[in-house]
Amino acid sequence: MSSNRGVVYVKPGRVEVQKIDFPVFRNPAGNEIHHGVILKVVSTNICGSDQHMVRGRTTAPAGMVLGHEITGEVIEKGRDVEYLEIGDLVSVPFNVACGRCRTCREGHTDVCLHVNSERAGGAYGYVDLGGWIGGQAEYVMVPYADFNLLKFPDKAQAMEKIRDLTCLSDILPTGFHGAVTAKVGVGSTVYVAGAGPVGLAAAAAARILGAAAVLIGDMNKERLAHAKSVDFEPIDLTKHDRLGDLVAEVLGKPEVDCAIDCVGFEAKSEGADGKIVDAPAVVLNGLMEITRPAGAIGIPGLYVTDDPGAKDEAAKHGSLSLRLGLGWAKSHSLHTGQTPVLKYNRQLMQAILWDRLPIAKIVNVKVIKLDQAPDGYKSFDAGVASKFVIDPHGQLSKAA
């Protein structure tokens, strides 16, 4: 049997990479499957959804193998597997999905009904969503490989452009998403919470959408230097207690057609001593301030069921203080949970190969070994404007 190595969480606070099993098709139930394939593993990323694990602000055991954005080439496929062959290159959405039941049907693969024996939805590598073994490592299984696998049509052509494309397995459909839930549109105007990854994606998504203006917010310096470096305009948000009077600033108005939250439950706040401190429901509260009447606001961020890491007793199962009677008085539609990537991918990917969507240069892509993922998880969690991209067997290095 071959080696396989993973980034396995430990405790909060601590990954490590470790051996670990090589991928076999079986579910996490142990039943046999024939419709997986197995990949070798060319580009996988951390991402800000793995961090709140790590952080401890959520259930997940200890042992769990991380990483559910993962881009590979087949190397072993099962008996049912008919469409994709060995060799071929692909990118896997974040969401586990099988491709049959109503959701699936309905393009909601964010929710799958039989990927999960505890509730609707899967993924790699995540708490609570079905125990599928994460692809933070050299090799793993994929099932359902027809139905969820996107093939790059040239193989050559998209180790080339792979730092850009190693964002559709999440990251830039998940923007994306929360753009299009905002109704974001020809000369929109978008407010973007958060200038990590994920909102510079969102800011990205809005742009190719049509926006006219895209303000993105955040606390973090160095991230709002990088937002304003790729030509965002970048909203200070320790400059000011008043959201919609750091808007005015820029638009002229405290106002703007649309919101995205790409933060999530780990928001933050200055108190009134000048701390920082956990505020969970501050950034939708402040989109419903700041969106016109008949506004949308999608909601991409986190925002999990079980907070055992919150500082309030209520916000530790997931309660909320939120003015939703704001919300409501204004008419304001809210567009929650995880993306159905597979609704995107394939067009985002074309924008991509067309050099219509730099993202790797939006998100500041770095690449780094399997090897540094433990110390790629401590700068990500510091606040470093960058996204980190493992490179397991250093093909990457050799694409550039």
Ligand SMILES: NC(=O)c1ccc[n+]([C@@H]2O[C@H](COP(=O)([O-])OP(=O)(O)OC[C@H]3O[C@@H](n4cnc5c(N)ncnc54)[C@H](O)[C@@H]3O)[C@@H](O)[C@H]2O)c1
Contents of the next structure:
Amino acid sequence: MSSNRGVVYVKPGRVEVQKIDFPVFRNPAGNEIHHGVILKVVSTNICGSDQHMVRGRTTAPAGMVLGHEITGEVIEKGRDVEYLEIGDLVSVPFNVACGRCRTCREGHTDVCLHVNSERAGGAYGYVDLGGWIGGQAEYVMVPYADFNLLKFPDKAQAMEKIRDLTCLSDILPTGFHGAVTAKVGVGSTVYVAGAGPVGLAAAAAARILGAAAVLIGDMNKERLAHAKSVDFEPIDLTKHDRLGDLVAEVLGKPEVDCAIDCVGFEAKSEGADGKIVDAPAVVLNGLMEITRPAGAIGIPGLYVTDDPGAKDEAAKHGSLSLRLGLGWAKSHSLHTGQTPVLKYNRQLMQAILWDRLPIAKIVNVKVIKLDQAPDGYKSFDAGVASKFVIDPHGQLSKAA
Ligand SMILES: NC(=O)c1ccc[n+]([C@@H]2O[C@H](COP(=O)([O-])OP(=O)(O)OC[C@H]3O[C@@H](n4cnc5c(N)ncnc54)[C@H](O)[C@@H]3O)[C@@H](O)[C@H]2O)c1
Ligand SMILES: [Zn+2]
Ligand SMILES: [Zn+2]
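If the one shown is the form predicted on its own, what is the structure of the form predicted together with the named molecule?
Now the complete complex, all chains and molecules, led by this one.
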């Protein structure tokens, strides 16, 4: 059991499944810790956030083990772990958080002050987020386990719904956070930018929060068709109308109550000549245009401090051509940042276990083997309408 394999970032456009070290109870600084557990990974998902690194649009170093969306079974525990037992099936929030610092104690586990020596906030297998080893692997170590982990109450029941529960480590809480910070409530009209898994999760969250109408915009026809098949209103951005006009075709006016950016800095726009070009500010500017006065914009889409792949000098350092005056004039609230997963994962687990939120169907979960991960990355990058879930020990296929 002391061998391990995981998905390693090799260079832009390339990941490989390689032999990696079996996890140990040490933090990235090399110090021994006693508050961690080692998990046998039951499921681990590929995320749009991973793609930013694999596309070479971040400063991610070669050799990094990827993977921040992890569900697993406890197989070893450190001596300070009091409330988890060997055999527990747990969801891992993608945030690494200490539970002890000022921001953790405020519920902001997205910007923990103790788990990253460079800046606030930690995650597994992610550039600039503290050097914690990723979990797209057979085994992974999770620190501060009592604080971070969400234990599923009934293991057999959880395995039956594992395709849904696997979304609790990131995209479902992230979509929900986007909707909550966009102030979605009963009767809201909502526009979600991006029909990837996070956009679909945000749309699903808007629906469960009581939205009257949920529109999803993208240029990807396959993803739009899938969004329509799960009962959201697709907005085809390849039609060359203004976003407001496209919204008005559905709602009768060019305005929504709430808007959610599920695209981030790799946003594109299609020129009149049909060419797709980088347009890192296009989503945020569009959302300020269509959101009602006093409305709110949730921004789970990721914006980087450094983008080596950007086309212009300003964007290389994360500076965008934002028309902030538009949002200012309408008294918009904007909310950015990583999701504090712990704020939402328990409630969302309950919604899944009580059959209120069929998230696997909504994001179209596709289960693949660990060895298929490189193909999963390629297909996801090509824009297929699926959320890829890696099944490193074949437990999902068995449960199906
Ligand atoms: N805040 C967080 O904690 C958090 C967590 C998870 C993911 N994210 C981020 O959320 C974003 C979405 O993740 P995903 O997995 O769905 O990624 P994804 O790449 O699969 O989806 C992005 C979608 O946006 C579409 N798009 C591009 N330009 C657009 C535009 N101008 N308008 C509308 N749609 C446009 C793309 O065609 C694509 O379908 C990423 O930036 C990811 O890093 C953030
Ligand atoms: Zn993710
Ligand atoms: Zn902390």
